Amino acid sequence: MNSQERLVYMANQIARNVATQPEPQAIVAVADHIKAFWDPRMKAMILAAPEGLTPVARAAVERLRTVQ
């Protein structure tokens, strides 16, 4: 698994962990987690190539793109 695949896996895993929340809150939770705990290089990589993300993880990445 390369670095990009690992980041996609991690973002999807975070989304699975908050899946019991309503979707809007889950999206915010995933975005907040990535913003708080991922280093700038990781964030840049996932923003540059979000292929393979689940819908909630993809929406969270898009939220990061607009909120940062």
Given for the second form:
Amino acid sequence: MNSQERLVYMANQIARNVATQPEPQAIVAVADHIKAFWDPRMKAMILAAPEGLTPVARAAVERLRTVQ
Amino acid sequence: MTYSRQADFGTPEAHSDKAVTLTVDGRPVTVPAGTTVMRAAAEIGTAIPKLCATDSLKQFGSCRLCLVEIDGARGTPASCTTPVAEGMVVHTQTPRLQKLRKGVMELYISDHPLDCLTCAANGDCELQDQAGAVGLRDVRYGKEGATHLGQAKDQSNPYFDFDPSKCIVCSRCVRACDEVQGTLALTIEGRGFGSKVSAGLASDDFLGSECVSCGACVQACPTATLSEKSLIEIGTPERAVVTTCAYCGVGCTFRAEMRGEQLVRMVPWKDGKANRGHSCVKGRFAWGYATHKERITRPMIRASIDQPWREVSWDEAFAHAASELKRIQAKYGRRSVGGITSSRCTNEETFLVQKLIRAGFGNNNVDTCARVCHSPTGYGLKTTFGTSAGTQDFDSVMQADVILVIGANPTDGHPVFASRMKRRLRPKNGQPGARLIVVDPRRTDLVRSPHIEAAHHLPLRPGTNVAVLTAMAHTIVTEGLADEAFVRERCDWDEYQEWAEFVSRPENSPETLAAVTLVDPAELRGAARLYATGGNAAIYYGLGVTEHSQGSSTVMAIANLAMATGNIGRPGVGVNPLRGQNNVQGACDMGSFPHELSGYRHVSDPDARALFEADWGVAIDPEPGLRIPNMLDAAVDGAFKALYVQGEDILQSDPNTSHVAAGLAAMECVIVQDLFLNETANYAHIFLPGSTFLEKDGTFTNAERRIQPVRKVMEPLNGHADWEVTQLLARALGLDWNYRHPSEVMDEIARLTPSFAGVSFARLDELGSIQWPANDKAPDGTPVMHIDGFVRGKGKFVVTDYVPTDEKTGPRYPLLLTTGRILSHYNVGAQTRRTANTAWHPEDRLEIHPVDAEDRGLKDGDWVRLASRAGETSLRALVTDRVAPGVVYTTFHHPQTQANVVTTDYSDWATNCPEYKVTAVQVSPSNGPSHWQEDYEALSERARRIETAEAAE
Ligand code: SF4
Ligand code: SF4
Ligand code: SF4
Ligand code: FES
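The form predicted together with its partner chain is what I need now, so please give it after the form predicted alone.
Below is the whole assembly, all chains and molecules, this chain first.
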């Protein structure tokens, strides 16, 4: 896995672990998690190339784009 | 200061609300009911002669030396077995007693070698003292006839000798091994004159026996029979300084007994609240690494890692490090550098390293070794309870009725606490002990040991902790065993209901989940019922919980279980992480994580930042920094170029070694500060020699949040304590730091961290230790947390869905590898491998079930190849049914094995804590070391060369 792939994997993994929540909350949870724990370069990388994200993770990344 | 032994009150302290007053030799004394006459006398400084009694053990009454006379009582009762009574009048010294005692002593001495002048215990021997105390001047018999003199010594243990000729058969050692340690390695063999102490079978010596070398028997022995080899070699100590063990998270306190600057022995301190006078082989004996010949004491630099090291002056090393860091930041940006704090260094040192990074480097790229062990504890307990720490003190276990141990092996990992736990698990005075539930893929020692049998052992498939805990929750909720009154009062009721609905679903029943967990549903239901209804129930967990892709979820699932059953907020219950390294708790508290300032405040919190900015006079980056695995990824990408590592060996301790190596190799400046040229130093450009815990002042914080002093007993061999090295590096970078002593660092920590507001070195000297939070509300600290409410307000239930790991077995990798540790070694073994502890664990072995071994044509002791998707290594097999079929197990103490070559870089979803505990592997016969091992061996030999310095400082 290269770094980009790993970030996508990590975002999807977070989404899978909050999947029991209703989708809107799950999206917020993933976005908040990334915001709180990822460094700026990691955030920039996932924003720049969100390919391969599952729907919830993808929506979370889009949310990050708007709130940032 | 002159040397004296710690006072011995003869018999253990009695606990009672009732006070009893008596007179001893005409002096009144008031003690709790149940106290012995011996102890009452000792309280007012009257030392009644004694041999078989000592205050760490139950009274025994065999030597008959402690006789006293009591007005109105017949005969001369033994003071160590006679309880006090109101109005009792005791005489400890009368002509009759004197005569009786002399007679007893004479018998002992007649069968004892009279080589006091050359005896190792000369001046530190209770037999000698008592002979003096009873006024023995002459020995009439024993000159002919049978004696026990001239027997062969047992010198098999690397740290202490057993000289049976000097034994007076008081059985203190036997009782210590039983009552204090709980191993029961020793017995008194034979009867009467023929009786003697034995380590098991007649053929057994100490090393070959069940003995775990904890030292409790040596401590208890009143004679020179059991003596430390170091004492025999060096002589008796002349001063003692109380300090804290630098090995594990139990945090035992010791008296470092010194002769000049030479350490004679480490003796467990009876007043230590974490260990209460007990110790394990590591803290008690394995300190020889401090003066090991491989220790590096002078700074070294090199331009690239294929060059030999060059010794330089401290000034040159700091100037070079500073110029490299500045050059790299100028070229690659402010965020291209970072650092790693140590869970082995003191709180003060850790605080300074993270300060250097946040204030000096100007970013938050700081992480700590806790990343790879307990970061999920931080995340999980903060989310559910509001604070990242265990809820109890160690004493609390004595009030537990049910003990649930999950993913922890305390007898190996936390031995002194395990002894305490065992004391609670064993029946006592006719009362049954606490009942035990063990959730672990392996049959750990605790499951079945002398006088202890787990009520339930759930041998789950590695990686299914969440499923097991959810199934337990299912049982508790659907069978109506939850404590709803507690939940309504203390937790968010809506969140509870969502959680209860989730766990109650049929797909979460033990029967359905058995397909993934492989745990017998009836056994699991039994365990859940016991936990919910057996009285005070306490959970203890370790790295078997955290080091998984669902580590954080598991911690939260544990917290859910405790809240749902009301097992939180009083003594005897709670959620207790057992920490690996000595200062993991402290490292986390001190702001070692890239997203948090000290005291667990997020860097995006403007108020918290403002506090630090005002104190430090710099701006703090509001963005979280890189975690260790992220640093390595960024390094491989070329975006992260320099790393300052204090006291950690990430190359050996972190998963997927080849990825770590690639990350380190991609950096332009790696600064390693350590005692030895560790594995990470193979990739370093600057080496700053570190100091040991014996060479500095500071504090460690143990697993029960207890802050304890570390005290300097000798000058640093390398010239500077670690905090000074960091300060000098900071100064070279232009920061105006002027700490004169670590106490000033602690004052700064207290000023900036609300939960430490009441902590200072002066307070620590006064109280001995303090459990945080310590502030105006709790000036003496906080033994049990969340008593009247959770730190976050309402306890939060979090739904934890079982998500299987992506590390899956298949035809090529059909077995699951899980990793752990053993008693005599510590972490990557850098210290313990440099001590005589190698007598017990000279190599890492692969435990494999007989069925799996036979399928592969393997015998015990064969070399095997252990391969995963990440890499392969080889080691020797140990065929045992401790592990289930399909599961293999090893430790990671030896660099030759490099167990982390095979571990993958899957990690916890919330914290990136690596999934050490589950790797799909294949095992096959092999003839010896793998390619990686050979290549690595060659590389480290090359990388460790040191050029002989021409120009001295
Ligand atoms: S060292 Fe500890 S385990 Fe060994 S015999 Fe003594 S008390 Fe028992
Ligand atoms: S070895 Fe020491 S403690 Fe044990 S019975 Fe002999 S004298 Fe007593
Ligand atoms: S290693 Fe742990 S249990 Fe052993 S003496 Fe040190 S602190 Fe105590
Ligand atoms: S000390 Fe009381 S009988 Fe030995």
